[in-house]
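So this first bit is one chain, no partners, the form predicted alone, shown in structure tokens.
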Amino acid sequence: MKKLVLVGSTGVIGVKVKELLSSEYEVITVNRTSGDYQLDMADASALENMFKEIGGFDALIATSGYGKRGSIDEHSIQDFHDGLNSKLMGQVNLVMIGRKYANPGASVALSSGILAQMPTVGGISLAMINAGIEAFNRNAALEMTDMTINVVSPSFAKETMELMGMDSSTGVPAIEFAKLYKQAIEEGKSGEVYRY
């Protein structure tokens, strides 16, 4: 059985991820506080264990990642870089690191989100996160031959909404989105945005 590692498999799409995948991969979880392994994605000398400890895998989701909401008069300067270094910088780290362990072959899907494409108020670290996401999965594919990565970029999932307090008649259901992260991871492209 093929083995995917799925950072981030307790958020709401996470858990429809494994849900989805479990059935065709080992799947090995990677969250702060509980799964498989327990680490942060910001911190590269725990990535850097980890991955020595799984050895070769097949597949590396990345679900996870912290950025705030807010205002640009809410946001500090070091709520920019908490964004940066977990989202941004965590999600870099784990190819980096990761890719040294990959099989031939391998397949990586990481997470951006809507607000690189839609601007809102309140959305100004997150989308200058998820287009940094995007334009590194883009460059990195030309020169990562051995092995694909691609990126979904979920917009609202009607759970997160309906947790949030929001009316999410638009929401859509995350397990639209798990899909996309198989199709992300099997499809065989490289440096492409998955969108629902």
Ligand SMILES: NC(=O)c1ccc[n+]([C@@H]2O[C@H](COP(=O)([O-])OP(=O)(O)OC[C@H]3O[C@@H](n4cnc5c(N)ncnc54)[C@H](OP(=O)(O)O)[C@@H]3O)[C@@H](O)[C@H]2O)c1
Given for the second form:
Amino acid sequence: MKKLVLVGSTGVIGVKVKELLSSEYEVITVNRTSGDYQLDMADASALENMFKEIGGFDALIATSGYGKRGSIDEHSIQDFHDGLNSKLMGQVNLVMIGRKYANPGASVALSSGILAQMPTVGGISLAMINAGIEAFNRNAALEMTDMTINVVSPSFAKETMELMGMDSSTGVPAIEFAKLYKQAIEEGKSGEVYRY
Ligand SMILES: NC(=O)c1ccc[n+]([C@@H]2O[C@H](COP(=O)([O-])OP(=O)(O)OC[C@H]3O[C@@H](n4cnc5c(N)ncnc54)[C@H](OP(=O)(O)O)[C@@H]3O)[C@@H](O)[C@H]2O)c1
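Previous: the form predicted alone; requested now: the form predicted together with the named molecule:
Once more the chain from above appears, this time first in line as the rest of the complex follows.
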């Protein structure tokens, strides 16, 4: 069975990714507070130890990372650093370290988000982070010719809107995003952004 490392398996989207892929893949779950490995993906040395222990893998999906939601007035400079370090550099770390251990032909799917393209009050951190992930993806795909790398850019999950107490009528069920991660790791393309 192919081995999938899933970082963020307990989140709104990660739960659906795990559900969708666990009949086809041996899923190794990674989160900060639960799972087969418990670590923060911002911690490069913890990641190195994890990948060393896992050995070869065929797919890596990240549905993880933090970025502050809030207006510019609600942001400190540290808030920007915290998000860049978590969601952007955490996913970059996964690729930079994971690629050394990946099986030939392995595939990676990272997460960005619609705020990369859509200026929104309260989205200033995540807009930067998401755009950075998409830029990293385009360039990494050019150079990482022995594996594929893609990004999934979710819009807004229905379940997340419900958790936030919002009207969720325009939300997309998280399973629809999960299908995009599956497509991203299986389709054979590289450098793409899959959007819903
Ligand atoms: N849901 C949406 O509507 C939406 C829209 C646009 C973009 N996105 C993006 O899609 C991704 C998944 O979103 P989601 O709503 O499913 O997230 P979520 O519900 O907040 O779940 C995040 C998951 O990642 C883990 N995690 C968070 N930070 C981590 C870290 N630094 N290292 C390791 N694991 C970490 C969490 O578990 P622990 O807490 O145990 O670590 C949890 O399993 C995120 O990158 C998010 O920004 C989501």
